[in-house]
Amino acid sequence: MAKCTIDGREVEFVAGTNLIEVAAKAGIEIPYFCYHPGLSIVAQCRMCAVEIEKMPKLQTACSTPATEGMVVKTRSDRVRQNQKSVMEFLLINHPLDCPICDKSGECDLQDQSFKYGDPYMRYTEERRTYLDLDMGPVIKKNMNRCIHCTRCIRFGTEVAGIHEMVAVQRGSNTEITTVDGRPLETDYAGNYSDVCPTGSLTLKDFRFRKRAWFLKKTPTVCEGCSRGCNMEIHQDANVIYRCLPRTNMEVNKYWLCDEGRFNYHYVNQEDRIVLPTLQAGESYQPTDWNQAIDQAKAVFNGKKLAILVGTDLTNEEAIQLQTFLPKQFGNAPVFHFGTPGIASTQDDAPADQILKRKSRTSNLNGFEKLGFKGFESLPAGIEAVLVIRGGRAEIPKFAAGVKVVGLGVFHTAENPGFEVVLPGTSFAEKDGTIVNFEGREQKLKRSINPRGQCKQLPEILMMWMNRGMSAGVAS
């Protein structure tokens, strides 16, 4: 393998590898703004400039690929004065807003100006303002933190695929704005927020709320579709506040759809049904658990039963299903749903050009590894149903007459005709693992601690089989 020396070390790299990333393997930090791995490489800010032996001038790291016998300094006088002279340069402008940034905590220009500036600015004259316009409903734009880094537009048009992102006018007076001053059209906005290196581009839905240090950060998969990208979650007392894309070259890169990451939404929601109850007339009555699970036995009992399992659970939890269901209710039906006509994973496709898919659950192939049949409509002469979910699955339409309890997550505004409701956890309050549309095993991990009085599926189970008999289901 080629190998090349930066600040006296000798690194090994692979042909075509960029001086950033070279040194980066190595443990040498070298400072960028507007590089980013998954983007092309523009090499504008000049913060990522290193003297090269044998070359007069100093060079972009990020646009210069290691060649054999290279010898590169990163921290010479010649570099160290660049660095500071690109950092004052991009501070001119910059407001002295960290205190109220939501950037901050985060922010590469914070970072970089500890680590590389100059304590001392020679700049007296007064700072560019802009009024920004609205972006739609996702990104919130303050041009004054901008330092023309242009990853929102290369993102636009290389990984999103829409040019609606563009810099106007020039020099100091250039600004970074959409096409015509309309909304953000793109489905992956929130992506904007995070390849932004500073307070430039924020998210609305975080905008304000939390500050990034006291956010505890728990790495798992994105439950929005059958590709399972990775992911963070990020909390503060029992409350996500956000989810950011965790970097994944094989599944999801370094990318996240607004779905996905607003998905975390319907477990802190206020109808989300966090205690055992029951229907009263056209509302829900909270109730104790075990009154719930006697009330949901006599509901199937002497009734020809059918038992619907969501996609959205985890292969663990389907296993327990497995064993526990024929115990409990014979030959009952068992079927799997997730997504209306998405019934088996060759109805599964790519519902767009980057990452999403058209099933809606993220564990559909785990479930017919599992030998799962999938739902499409209930056997004649069903007179109640048993549905099981995580959260995610959409619940089928069923008809007149049909008794309904539901095991595991739901609300109030999607179940109003169901009898009882056994609150379990969603996605970001359990362990488990789920099969992508590739076979690809991933793990889901707790983030949080169940809301209310909801339990983890084996415990329903297990409370289950305690309240004496099982159901009389008719055959």
Contents of the next structure:
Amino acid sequence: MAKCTIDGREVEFVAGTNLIEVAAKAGIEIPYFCYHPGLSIVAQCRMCAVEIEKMPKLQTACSTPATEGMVVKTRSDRVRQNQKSVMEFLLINHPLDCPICDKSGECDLQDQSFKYGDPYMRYTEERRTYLDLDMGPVIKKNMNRCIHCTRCIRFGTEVAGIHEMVAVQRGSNTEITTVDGRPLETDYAGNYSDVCPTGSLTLKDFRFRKRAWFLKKTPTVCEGCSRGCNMEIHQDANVIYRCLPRTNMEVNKYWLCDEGRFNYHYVNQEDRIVLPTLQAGESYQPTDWNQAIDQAKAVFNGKKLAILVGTDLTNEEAIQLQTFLPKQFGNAPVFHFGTPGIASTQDDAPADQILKRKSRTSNLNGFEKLGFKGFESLPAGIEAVLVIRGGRAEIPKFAAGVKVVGLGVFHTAENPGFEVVLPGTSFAEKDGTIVNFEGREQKLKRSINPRGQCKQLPEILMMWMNRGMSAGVAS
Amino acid sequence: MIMAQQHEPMYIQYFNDECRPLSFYLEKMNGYAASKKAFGMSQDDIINEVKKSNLRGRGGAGFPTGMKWGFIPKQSAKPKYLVCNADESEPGTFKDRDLMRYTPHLLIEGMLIAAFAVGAHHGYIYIRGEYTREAKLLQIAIDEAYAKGYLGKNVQGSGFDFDLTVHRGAGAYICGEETGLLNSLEGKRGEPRVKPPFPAQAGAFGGPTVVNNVETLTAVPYIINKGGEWFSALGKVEKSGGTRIICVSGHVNKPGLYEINAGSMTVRQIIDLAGGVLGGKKLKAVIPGGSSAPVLTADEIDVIYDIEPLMKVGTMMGSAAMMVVSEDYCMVKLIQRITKFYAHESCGQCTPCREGCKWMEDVLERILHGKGREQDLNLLLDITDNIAGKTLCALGDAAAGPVASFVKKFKPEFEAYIRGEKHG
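And the form predicted in complex with the partner chain, for comparison with the form predicted alone?
Starting with the chain above, the whole complex follows.
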């Protein structure tokens, strides 16, 4: 392997790797703002400039690939002086509003200011200010905080495939904005906030809800579609505040779509049915677990039953059901369901040219591998249905008169008209394995405790079995 | 337009309207003979002839033209391009305007030869947006050339195809920087690119590209007609061939274009050539190479006016735009105006230039308005240090160099403002 020397240490590298990455691998931090490993290199923030032997000028590490025998200094006086001066230039017009800025605590500009900046401020002129712009429902823009790194512009054109973020004006008046001030259109807009190294582009969804340092982070996988993008759930006191992408070069690189990012909302939504519930007229009546199970059994008693299992459940849950269902319900037909029109992985395909897949549930592939059949329509004569789902699989419409019991995550706003709901756990409240469209097994990790009286599937199944005899089911 | 002595000048005698048409170019200027000759030469021979001529880029950087052409790969999967930088945006420069206005065919023929030498079949003249008249005149000349077979398919029966397009800029200084120009040409925001790749590797539309200044290209027909050695001999200092058109402006009695043999005169002699300082006043300063060149004091003007000698005294020849300042003009006002220009024209990509130029402008303006502080001068010098050499393109240096030189060389004038003895 080729070698170069960074700060006196010999470092191996793969040809073509830039100095920021080569140094990072050796544990040497070269600070930067405009560089992003998933975006093109513009070398314009100038923060990553380093000294390279035999080159008279400082060179930007982001745009310089390491070469055999190259001797690099990242902490020389000249390099430090440049870092100090870039920090000064970036901060002369940056508002000192960290105390009320959402990025505070996880802000590149703030962190690097502490590490590389000078606490003394020489700037006495009036600071530059911009008018605000509404960029639509996802992103809140605060141009005064912007350091013109253009990562957002590059994310839009290079990843999201839409040229909606632009730079207008010139020089010190440069403004990063949208074309004609229009709202953002991409359904990947949340990433604009992720790539922003300051508090210029923040998520409206997360704004002012929680300081970053209070958040507990759980690495998990998005359940929004069959890709299974890697992400982190950020929660505090059992409340999810946001989900952020987690880098996985083979699945989602650095990105997450808005649908996946904001999918978590249903977990905390107020109308989620978190207590065992009986139907009473148009409204739902909470009850206790025993009564609910008894009532469910009563509903099924003597009826011809079919069982629908959501492909938003985990492999572990699927296997438990494979044991449980025949024991309890004999040969009642079992189908998996999730996305209308996507009855099997054959029907699944990319939904855009970025990340999204047509199957809007995460474990279609897993269920298929375990031998579950896809739901298309109820067999003739079915009088009752048990719907088991994680929270995202789309419930089919049943003919009037078909009695339905729900097990899992449901919302009153869905108005499913079920006889009984046995509240289960969402993807954020359990551990488990899901299999994405390409057969990659990935782990869901529990980040919060189940809400209300919601229970894990095995516990509900055990309660069902222990509650008297199995319901008599017409064959 | 005044001719200097010595050799017959190359351009300036043609700077009138009668010289513009193709007919004049063919009859009186041996027009399109050089290209015909070039078509009979090998590409390497042409490039070698240009190397021998010691022709150096006339846009400001002074890079040897033959060497630049030599960087273009012989084989390329993508089309190669020749781009003429006619943006002429450096304040004080107005030579390319007259070259295009009066001798457009010299430029077209120069481009034809250059394109043949590097194997480009499409050329662009990226012309400053403000030059509406010149853009029209160039188009007329190009149409003439197409009509007579000097452009287009199979030029002059040589089998070589060459198309030429005039592309008007939209009024940004930064589009005179070659990679900013290429971005603008491609319809993008006029921002310099990260180098490498250099234009010779990946320039316009990703193809290998030569970018040459107008005056550089107009020298090419002469070099092919009369030989590289002839051209080189016109230059009176080492490594600098041909003549130079100098744009003299400011406080002289006869501002205008002067053509001299490269390196044949000192700054002082050129001021004399332009009729001396306006109104017989004393000289205070000279900005020798466009507003981005560090200033010379009246004591420093006995330097030969050419690339290397000026570099040795810490300034540059740039685009040969000499601005003369007389004794009663305020240097603080002057540098404030120059800095305002660079702050306005900074593209805004690089942190030091975007923030630093405006900061310098603000500090200078404050000084000018009697609100200067003692530490401001050191602050200004610090800012120039933090900009110079730390940006993608040379605009940062262009802004920093003058400020540093003004503050260092005319410190008492700044101090007078700071002490409140003078007001803007």
